[in-house]
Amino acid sequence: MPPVPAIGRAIPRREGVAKVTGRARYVDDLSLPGMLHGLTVRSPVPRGIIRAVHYGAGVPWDEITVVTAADIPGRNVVALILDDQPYLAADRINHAEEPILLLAHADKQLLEEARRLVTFDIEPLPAVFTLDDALSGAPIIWGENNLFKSYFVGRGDVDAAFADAPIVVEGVYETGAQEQLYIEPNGMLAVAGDASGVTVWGSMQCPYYIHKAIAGLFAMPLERIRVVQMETGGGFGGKEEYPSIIAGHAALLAWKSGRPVKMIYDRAEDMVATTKRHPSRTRHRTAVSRDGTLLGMDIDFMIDGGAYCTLSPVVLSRGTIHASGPYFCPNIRIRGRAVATNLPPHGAFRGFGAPQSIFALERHMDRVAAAIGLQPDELRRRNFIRPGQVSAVGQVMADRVDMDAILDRALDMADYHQKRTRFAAANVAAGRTRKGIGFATFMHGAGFTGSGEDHLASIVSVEATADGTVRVLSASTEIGQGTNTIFSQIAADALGVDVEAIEIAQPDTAVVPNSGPTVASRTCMVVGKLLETACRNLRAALTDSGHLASDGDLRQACRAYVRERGPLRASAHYQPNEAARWDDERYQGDAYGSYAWAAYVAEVTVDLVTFETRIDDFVAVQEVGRVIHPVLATGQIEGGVAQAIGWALYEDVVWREGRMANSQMTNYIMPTSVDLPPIRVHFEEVPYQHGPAGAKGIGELPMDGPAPAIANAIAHATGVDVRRVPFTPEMLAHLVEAAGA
């Protein structure tokens, strides 16, 4: 009797029980003979040259291993997209926290006594702070006007537009840095030496990077480099680059010492170190018709990139293409911009761009609907992109979406439509609470952008075993989100087995091929797909050997081959889309293989006494192609849905000369599940013929909608004029007032 399908099912997590029983190991659960902890020495000022650096007396100094930028063998860079971030600072301090020097020692009490005695003299310099004063020119920190990276993206005759519009709408939207917070502070475990060459164990999002980045740091070939993925207590993004740093750093403890050297950040110091989300700036120019109809969009969107480039270019071209939304116009320009400021380092955080673009476009939407007078369900319905229509960048849309479903799927499950004519007649009593409803509509694209994953070129393998289980081998990491779960499903079915006879590899550089990073939402549409393309291969490997029979047991074929003839591995390689068309240097074609497509729903009630926000309800309705696992689809969609709600409430990055200020968890306030609402989610399902039992990309998605949706519930609840995330108290008490609402 063949096996009940896996994909659809809420099978249980493949790694739950090790984790709610305590086997599960992460980073700090290691411990190797004669190990040493490790720290980093930062800096204490935004800009500046280093004089000298002095050692206090108190410590036995010659106990104590001591790394500068001296002791690098190889390269003093972070492998990335930019050469522009050293391991650490020879010279020159480009931002507070910048890591100077590094300490090892059996005893981690007297390792902080010791990094207290550490002192600089640091010739200080200006430093730029903000995104108009990097601007500006002057003083510069990167090239030859402070700017990373620039995209120019559009279609049609846009100044035309704008001189024949009747009706122009202007705008200025911004959004603030978020932490992203996950449960496991950044940790790594390394040895190193001449013999053994160089490995790595941690908690990371993506092995191949830092294999990469240490390769170059100890200039050393590849194949010395080892980099073990251990469990890891969330990424959000916050894990893709960073782990390459906090890696390099410990090995070089390691490499001086000659022992094992672990290193593991508290709170305050990930925190107040490590990578955060851009901070944004977006100007809308919106040209409408009496009727509605969008006639030209001008936008300039502009990120901070803080003091080194990290993954700002990805962010920014992420943030650039959605900025014009799910919406059709003839007449599109679009100007993306990173910039350099003294500010840590901002990099990877789910959605990298697209939340802080979107956030703009969805309340500005409404804005524009106002001022011609239409319901804002009825201006998007309006200009909603078809299929068959052309996206900013020139793609034609191939998906088979339908928004204005969605949409209406949204709108009725939230009854906005009631609500919105309830609240607004009820607010005009002007008691303690108004309450009110907003929208936004949007889509996410899945997988990396135009030719991203022909260049990634990723593999998937899968082998049979001595007692009958497959092994799939892929450097996509399980992080909390259901990696191990779902390629079990996809991995059973397309071998017709049950879920147990799949076992998921850890990712290890020496075990598994490249598969790329996990980030992007594409560990399931694009990593998935060649898992299933795998297994059918060595299905077909089996079958054609003579060893499994077309109703025979996959299982018992396995055991049998490998007793006759050794190791069986079957293998997928990333092919390119032939029908897809990308110019990377006019920044123009099909931008992504396919998107996920949403419509989200809030209800808020705002007091205006003490000026807080509260979320009563929250409607999710998506199209995903696919779903997979549903009780693992809907907790991303949840989980996605409450981060974006501390994003649009709570949680702000407070800046003081450089330094982020509420480094604690005391100070820096994210929503606990008592500030959270009752959050419906829905799917809607058009499989996508290039995912996996047509699936698409999640996990990016819902932090997409949230935030634009609230700005408009609280401004169709209080008349005021939000334009900048987070909406605090503080922010709102000081809108309000202006409006004299």
Second form
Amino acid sequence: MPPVPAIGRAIPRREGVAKVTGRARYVDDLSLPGMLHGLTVRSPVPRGIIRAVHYGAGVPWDEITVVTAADIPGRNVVALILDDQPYLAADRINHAEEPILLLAHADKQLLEEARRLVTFDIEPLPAVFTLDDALSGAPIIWGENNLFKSYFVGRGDVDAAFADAPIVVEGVYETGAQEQLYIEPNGMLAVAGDASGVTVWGSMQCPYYIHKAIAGLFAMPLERIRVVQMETGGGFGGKEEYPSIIAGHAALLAWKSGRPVKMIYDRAEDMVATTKRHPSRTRHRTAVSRDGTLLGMDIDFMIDGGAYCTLSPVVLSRGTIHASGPYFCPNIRIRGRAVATNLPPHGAFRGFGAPQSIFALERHMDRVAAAIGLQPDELRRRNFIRPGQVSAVGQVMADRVDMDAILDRALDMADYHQKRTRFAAANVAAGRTRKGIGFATFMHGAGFTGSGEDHLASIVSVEATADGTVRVLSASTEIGQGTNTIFSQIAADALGVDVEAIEIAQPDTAVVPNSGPTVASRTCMVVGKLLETACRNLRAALTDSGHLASDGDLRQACRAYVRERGPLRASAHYQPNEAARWDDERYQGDAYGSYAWAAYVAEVTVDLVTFETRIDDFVAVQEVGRVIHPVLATGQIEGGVAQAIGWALYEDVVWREGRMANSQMTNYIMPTSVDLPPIRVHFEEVPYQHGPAGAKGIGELPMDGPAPAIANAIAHATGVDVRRVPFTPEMLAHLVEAAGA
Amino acid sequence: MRSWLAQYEMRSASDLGEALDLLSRWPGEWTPFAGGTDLMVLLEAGKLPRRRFVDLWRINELRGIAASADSVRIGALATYTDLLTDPIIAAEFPLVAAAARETGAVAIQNRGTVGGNIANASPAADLPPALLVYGAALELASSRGRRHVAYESFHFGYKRMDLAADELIVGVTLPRERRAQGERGAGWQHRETYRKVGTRRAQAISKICFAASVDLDGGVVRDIRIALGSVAPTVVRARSAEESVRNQPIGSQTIAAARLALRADISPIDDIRSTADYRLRVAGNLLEELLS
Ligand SMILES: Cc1cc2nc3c(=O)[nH]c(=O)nc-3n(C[C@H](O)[C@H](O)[C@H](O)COP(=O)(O)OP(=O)(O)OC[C@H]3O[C@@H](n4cnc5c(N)ncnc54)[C@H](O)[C@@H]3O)c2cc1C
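Let me have the form predicted together with its partner chain next, following on from the form predicted on its own.
Let us now look at the entire complex, which starts with that chain.
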């Protein structure tokens, strides 16, 4: 009897028992004989030239391993998109907290004292902290013009559209940095030597990024590098590119000391020194007809990349492509720029540029609606992109998208129209609180942009074991989001077994093929599809060899095959979609294989005594293809909404001389469970033909909608125009006062 | 943990005499350690300059909450949980109970103490405004003897207070007499308000903390006591604002005068948690809310 299909059921999390019983092993649970602890000595200034280093008396320096840039055996470069970021500053400092020296010793606390005793003579240089200073080039701190990357995309004749337009609405919108705040800080354990090569174990999203970076750092062939993912306590993008740095540092100390070295950041270091969400500024000019048809969109989107390029070009690209939202407009021009400042490099964070540009657009759309006297939902309905229409980058929408239905459902669940009228009437009375309701409609592309997946050329393998189970071999990591569980479901159904017959191999570059990074909402949709194909291939191999009859038992077939013939492995390689076109030069074509579509509604109360905003209700409706695991999928949405509420209302990185001044959880305010509303999640399921069992990507989507929905609700409640994330009580106090005066 | 533990020393006192003896023999050398919820944060961050600590946790005579006819005495080692489970505090000192409820979360409430909160002298501490409203007095002890000081005159500058290096806070006394005012006229109204403004609803450090009690007689302010945290170098009693409304009928003029007078009581600043402007405005709003 074939097992009940696993897909669509809320099976228990595969690693759940190990996590709740404490058996799951994180990198800080590892210890090797003779192991040292490592730590990083960082720059106290944002920009300058190192003239001298002093090692103050008070600790036994002869027992401490010290690594400087001069000790690096290979290239002093963190390999990513450009080769501009050093592992250790040799003489030039480009941001506060930039790593300069590494220390290792068996006694971690003594090492802390040693870190306090290291001082530098640094000749300071003028630094750049704002987008405006970066653009004006005063001074030039990176390249020729402080620009990491620019894009110009668009279609139609924008200038002509504006020349004839009856109504033009303009606005500037800004968003601040955000810390990922995964529960487990960054950490790595390394062993390195001439004979052994380099092995690192740690907390990460992308084993093969580290693999490549370490190979360059040590000038070693890839076969001599091994990267192993330990159980990882969250990532949110914060463990996409940054772990290459801490892994390299631990490996350098291990190399020089000849001992295993473990480096674990504490919360303060993780917050002050590692990547955050890119701050942004978006300028919108919109030409619209009196009946609310979009005639022209002119968008200037800018992100602050910090001191080194890291992933800024790709963050910029996603933000740029999403800047015109789920709408059709015949004349669109979007300029995107990523600029350099002397802040610590900003990096990957759930949503990857899209939350920034979508905030701007969706707040702006409410302002456009107000300018022409239309209801916000009516304006959107008149402009939603429909199947067959063309996006800003020229992608013909192939999805069976029905944004009207999604919006209807969300507004209905939230009782939007009734509340909108009721609140507006009640707010006229002079109470101490004001109520409002607002929404945002948006989409999020899953997988790498454009030809990205073709370049990644991901591979997934599965192998039959002697005891009849099937092992999944992929580099896609479980970071709390549910990879192990959905992979088990996908594999089980493709093979026709129950999930207990599936094992997920620990991501270890010595064992698993490169299935690409665990980012970009691609794990389920892209890697999951490869897994489904690999499983079908394995089944076919067993059938072909005569070990598996059509109604036969797969476990028995595996056992028999392995016993008789030895190991059996099947793989799937990513195959470019022949129908998809993408032009990297002109940045035109099919930007994403598929999009998830959504409408989110927020209901708020603003306290006019303290100017605090409380979210009373939140509705999240989305179309994400087939839902593989209802509980995990709902959890992804709830978690993303919570994280976005943090960004929208609470989380404010305070910069002082280019350094995060509030790098503690007491003063970087993230919401607690009592600050969050009920989050009501609903999925529309329209199967996607290229996803496993019809699934699309989902992880980043929920980060995009809450900030503009909340901004629109606050505007509805108070009548003030909120244009900068986060909407702190301080900012609202100012706006309300200015409006009242 | 950024401190080098080898550099620190802790001695556990078994009674008050032993603790006071240690403090008096080497004045300034030993630092009291009660619940440790403020001190451990500094230790973790590698920012704890004092190196030798005397642990007070086992000194039973510093524990407990005891009521007499005219006052309630709270031992310096009383925790927030102790405050929250005491029936007299709940019935007669609701601002103290509210402060305890809004301090930290359960772990901190079980371990953090009243004496530690006062002696840590943070201007953002949440209990002191409530103590100021109730006219608390502190009992201080050293091997030289005991003395009582009005809490209102205890703090006199940022982290500066009327506490000698060899002294411990041993208790806090709250007078009960004003609680018992039963037979008032029909127009008599008593209000108490505690408002902690910290942006998030739990585990917040106050941007503004506001505690007040007011007695109205036919709409005229009779007794009024207002205290604030996070708006000056110390927690403060808003004497000018109180004075400006005492014996005045409640109304928009009184409120405007009180808002103006409040500016003389507080001196908020910009810091990483908030702005002077916001604190001033919201402190005024809270005052207005109290009087509306
Ligand atoms: C997560 C967290 C949340 C917190 N939330 C809040 C909050 O919401 N509101 C708030 O006000 N505080 C808060 N605090 C701060 C702290 O918990 C309180 O101030 C607590 O009351 C301190 O008491 P303690 O006994 O732990 O002090 P300790 O850390 O032991 O001591 C603090 C200071 O007081 C001195 N001291 C202690 N007892 C005496 C005594 N009897 N005589 C003389 N000196 C003494 C010590 O030498 C030290 O200088 C929080 C702390 C943490 C870690």
